[in-house]
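Below, in structure tokens: the form predicted on its own, a single chain.
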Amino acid sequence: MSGNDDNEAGNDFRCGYATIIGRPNVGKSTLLNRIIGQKLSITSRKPQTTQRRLLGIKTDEHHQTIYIDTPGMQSRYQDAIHRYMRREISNALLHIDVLVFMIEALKWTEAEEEILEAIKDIKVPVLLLINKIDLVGDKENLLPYIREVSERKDFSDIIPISAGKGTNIRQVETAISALLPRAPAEFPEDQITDRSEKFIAAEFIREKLIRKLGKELPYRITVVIEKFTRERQGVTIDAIIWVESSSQKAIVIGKEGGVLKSAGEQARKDMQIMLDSKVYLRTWVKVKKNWSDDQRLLKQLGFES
């Protein structure tokens, strides 16, 4: 092949920016790691599970496709950690070159119309992505559905969807890339995301006490890890879990230690897989009282906008 060849197939790549916006528990998360084959972002059915951006990376052959996993939109909460979650989606929303609007099917409620009313000047293509079809019982319902929120915005595509399951998610894929620039990669093709292995480590825990506790406390516990190390034998972490009073410390180490015992096996299994080692794992449950609303506590434990 000639230079000349090598330049106009350089010059046919696609690469750019695709943010997923939702309301909590629409399956952004889900997707994401749907997308990208792999766990990046955790999930659960508890609102505020995601808490911070991250990027997932595809790369194939023609494209390199940078997915924005956002939190949850809501304004229903006014403190520090909510007022972080609205700073992280509003950043998510510039410089992108498409926008991925995540809804779940035969839903449409007032934070849908929130999310519509924030993107309504936003310049990029708009895809509506129709979430959880697998629940729908009889699918007749599906089109005057969709037909109905056509009719809210100009959106580029409308695909129903079931991230859970897998359905349609190529067809999400092929409509996102044909609508980035032409543009030479940002990332080299085996990364996957823009978060160390501390970071996600960290959030499997998260994941894993979320999933066991009730409705208030997950966006009142956070993780760090304040030692990470590799060696011949495995990886060696240590990691705090903060809550912000004695009565949820109480609730999150469980009776006799067992919900912690339970989420920190749990999460040890997918730390094993992710860094393909044995891990060791030890974890504490310490206080910091109200650090959810406390913007110098919260860059300590690492928010940063």
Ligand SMILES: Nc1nc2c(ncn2[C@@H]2O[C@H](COP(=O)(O)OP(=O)(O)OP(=O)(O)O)[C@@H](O)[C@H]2O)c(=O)[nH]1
Second form
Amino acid sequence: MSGNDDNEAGNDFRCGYATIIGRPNVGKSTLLNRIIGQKLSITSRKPQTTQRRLLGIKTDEHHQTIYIDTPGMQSRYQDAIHRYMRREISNALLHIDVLVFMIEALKWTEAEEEILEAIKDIKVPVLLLINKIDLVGDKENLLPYIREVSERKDFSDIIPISAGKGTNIRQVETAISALLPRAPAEFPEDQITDRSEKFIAAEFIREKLIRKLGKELPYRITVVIEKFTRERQGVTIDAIIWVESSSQKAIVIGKEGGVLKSAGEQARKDMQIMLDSKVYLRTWVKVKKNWSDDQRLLKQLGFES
Ligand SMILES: Nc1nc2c(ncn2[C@@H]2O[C@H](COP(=O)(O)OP(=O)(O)OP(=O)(O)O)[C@@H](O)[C@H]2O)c(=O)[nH]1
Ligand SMILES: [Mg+2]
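Switch over from the form predicted on its own to the form predicted in complex with this ligand, please.
Let us now look at the entire complex, which starts with that chain.
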């Protein structure tokens, strides 16, 4: 609950869910982190970084907006992990108040067409965000592009932004909060996500590895935290990095352990910021053959349906 009494502010309070969708790599997770003002969702230059839904919750005096970051939408792959990712998107489209469709400036691909098709029967307002405008050299090109995309659907608003640089983000928040229904807050005002510190710690390790490794590996690696204990001198975290073959294991470990060592070191720094504490991190790489295409193994590794 918002903690508001029956005063005017209480009656006017708005709360609701805004799901962010878009093809892989357009900048959805970057936007969520930018709005929340903290790193919750991992990001990378490689497509298909986000595997699971994650909430970012932002509360002010008059609104609580519950953003849902989703995996990039694509239909190319049919294995179990990708089917899981698509289910995560479908679930994030249920019971929402606003849909935020993100595209990349000056681009419109087959993937965007597929998304339009997927959301054609959606009843809630759809806000179109054109991201990465910082990459557009000649801003004159944006106007005809905006005109063109505006004809694709009856969008409630179209906002050019740069999630990376932080341009027009306030405008996005205002547009979304105006579309939320009058309702009391669902989460305590100081809660910023539905995910545990343990989940986010595992994601930090995955992010560092994705950033260091080739483009085929992101969805072949998953991280499970085996131990997470907070003591007076700091937090001890034991993590297992699961891969699918011994050759992948060798790549993740790297020459003389270099890749794993530097990924672990970078992840540990992010964890220390998040946990505001010293972190002692230990990592192991283990092989589970074909986990990403095995429903049972996915479940075992924490991909709850
Ligand atoms: N130049 C520029 N780069 C951006 C911007 N927003 C995001 N990026 C970069 O684009 C890449 C993808 O960003 P993510 O936030 O991981 O994209 P995503 O849509 O969540 O991707 P998936 O989780 O794979 O679906 C990262 O390298 C970001 O740093 C932006 O406004 N400008
Ligand atoms: Mg993402």
